[in-house]
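Just the one chain here, the form predicted on its own, laid out as structure tokens.
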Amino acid sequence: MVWILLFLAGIEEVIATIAMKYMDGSRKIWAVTIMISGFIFSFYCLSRAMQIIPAGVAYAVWTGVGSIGITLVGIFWFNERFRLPQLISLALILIGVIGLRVTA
């Protein structure tokens, strides 16, 4: 259960950033209700993980679920440029990630 709070705070981050994206400023009312209430939600729910698995793992877990997240909405939403040397980097993210899981 813990773990999945954790994928759903890294989740919540991926969609308040990319709000965060739309928002112009602040003239954009609802990208910004959308990324503060999305930030709330993900910080909630890291918080709760953290009280069950170890502060540092929780957090590499949560950027790292973040970090991907981001990447992938920027390559299939955005069109951005996506480069062998990303992949691998990203790669190396997710293998991270899982090894930290197991390991937790």
Contents of the next structure:
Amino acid sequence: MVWILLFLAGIEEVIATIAMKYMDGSRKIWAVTIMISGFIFSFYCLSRAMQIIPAGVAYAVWTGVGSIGITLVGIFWFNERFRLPQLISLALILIGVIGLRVTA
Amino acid sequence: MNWLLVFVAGILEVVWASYLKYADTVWDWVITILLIVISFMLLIRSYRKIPVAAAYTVFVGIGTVGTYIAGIFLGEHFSSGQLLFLTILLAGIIGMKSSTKKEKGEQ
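Starting from the form predicted on its own shown above, please give the structure in the form predicted together with its partner chain.
What follows is the entire complex, opening with the chain shown before.
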């Protein structure tokens, strides 16, 4: 359950980041609204997760999932190039998250 | 001076992340959000003088390791296996940030 919360928090962070790209200097109200609610939900999920697992572990996983999500969005949504160092980094984050899940 | 901004931003990150666990009133949330905003403003300000990848590496390092250590002091469960996977995860985040920024710089 707690890992689903962290996964959700990561997705919400990604949605907020996409919305941020469309904000156009806070002129687009819909994008600003999505961004703010995305971040609030993300922090809410993080705080719920922290009540079950150690804060340090939840924080690390939350940062990692967000980082992977934002990179994937950059590649698949905004057509940024995918490079080998990113693939290695992605693998390291996944190993870290899975390892923390197993040792939790 | 700019590294001090990064350092303070990282410490604030540890403070809010440790505080969030115990946040249950509206005021707790207001304080948390305020700390998050200040932390990010300091980090972004440091980008003016320090390369983004270097600043972010130190920031996320202080945040991740600091929050875990703070948790131990606050009485959380601790294991060397977790510390190992935490370090691997941290290496991944830093690698991701460094490689992504490099690409933008080339465009």
